Amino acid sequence: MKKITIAIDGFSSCGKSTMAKDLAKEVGYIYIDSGAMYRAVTLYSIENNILDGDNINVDKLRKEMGNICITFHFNPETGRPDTYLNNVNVESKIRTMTVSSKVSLISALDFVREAMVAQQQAMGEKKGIVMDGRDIGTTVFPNAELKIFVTASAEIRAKRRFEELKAKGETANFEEILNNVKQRDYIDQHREISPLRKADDAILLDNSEMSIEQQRTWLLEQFQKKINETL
């Protein structure tokens, strides 16, 4: 059978990494989650001195890009691919509120997305990969069979980050959260270098009222009306 790419973009907590593993796992295909290596650029930014509050140090990230390795191993304990930077794994702490809260600023300096997207545009060559993010489908894969654009009310995305963070027994301020979502929303769809928008070809799936279950099925529907298409 034809492998197509999926892309999947979207606003901050809407679900997507969720559905594009679940995605992937269902139809045999690759699964790589594009804000997982923001993350870990953050990370890597927090825990060298090279991001303090909002301060960047722009000369020593850039001179800093190329020690700093992304790899995905699958997890045979989840089912899913956990994220590495150079060789550890971060996946917890690229989800805490420590670097959500500074991602953004990071993803938005024009050298970090092209090396990024040079990485995600490699892993994608052979295609049968679902990959989501804020500019897959405009901008790593223009191209792309598929394109889903993924939205739901802030107040919905602030109350799922909120209790995926209660479940993990970690603090966390509904406020907060509420507030980093706007101040992401505001951040990712004004950047000058791939701002977050919906692609003219892309699906819009709002997913506000939606169970997983249910974002489960529609995928599927989608994905299996494209590849008959192709055929």
Ligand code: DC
Contents of the next structure:
Amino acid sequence: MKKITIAIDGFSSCGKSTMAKDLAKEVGYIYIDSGAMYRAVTLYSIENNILDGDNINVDKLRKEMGNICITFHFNPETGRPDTYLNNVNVESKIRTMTVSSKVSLISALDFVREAMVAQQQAMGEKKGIVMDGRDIGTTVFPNAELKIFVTASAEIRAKRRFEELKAKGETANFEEILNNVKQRDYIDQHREISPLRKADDAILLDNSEMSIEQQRTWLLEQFQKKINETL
Ligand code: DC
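Mind pulling up the form predicted in complex with 2'-deoxycytidine-5'-monophosphate next to the form predicted alone we just looked at?
Every chain and every other molecule in the complex is listed next, the one we just looked at coming first.
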């Protein structure tokens, strides 16, 4: 059967990854979490003294970009791919608040974006891929057959992330998370390179009041429609 490219963009913590992963699993496509790649570069920067508070040693990071190898490997326990940084599983480490609070600074750097976009495009060369992020439908795969732009209110998104961290046993402060969500929205929408915006041909999905199951059904319908159109 003909394979298509699926781009899922939107605001942080609006459940993009869950819906993208579930769809990929259901239709047998590769799933790539592009945010995890920016998170891995951020973790590398923290661990290698490139990031000190909000100060980035840009020259050092530029020189070391070639030493940063990000890969994804299927985890049979979770049924989902884990992120590896230089062959080390960093799936948990990249989801901490420490990384979340710095990732927007790193993902705003032009040379970081260029390197990540090139890797993402190579991963999608053969189609049959679901990728989620901020610039997938606009920059990475402007010709993707199916583009979805997801949004939900900042409060609902902060509540979801709060529950997620609590479930993992991490200490979480709702106000701090809400501020982080709002701050990231602002930076993502206002950065110079590839700001977060809906592609003209993307379908808008506000999932504030939707359950994961409703979302799953909706997304599968969109997928089937596109497959039928492209047959
Ligand atoms: O989806 P996420 O919250 O894991 O993404 C982490 C950060 O990476 C987010 O603040 C924005 C950035 N990002 C990006 O700039 N471009 C992408 N394609 C994906 C994520």
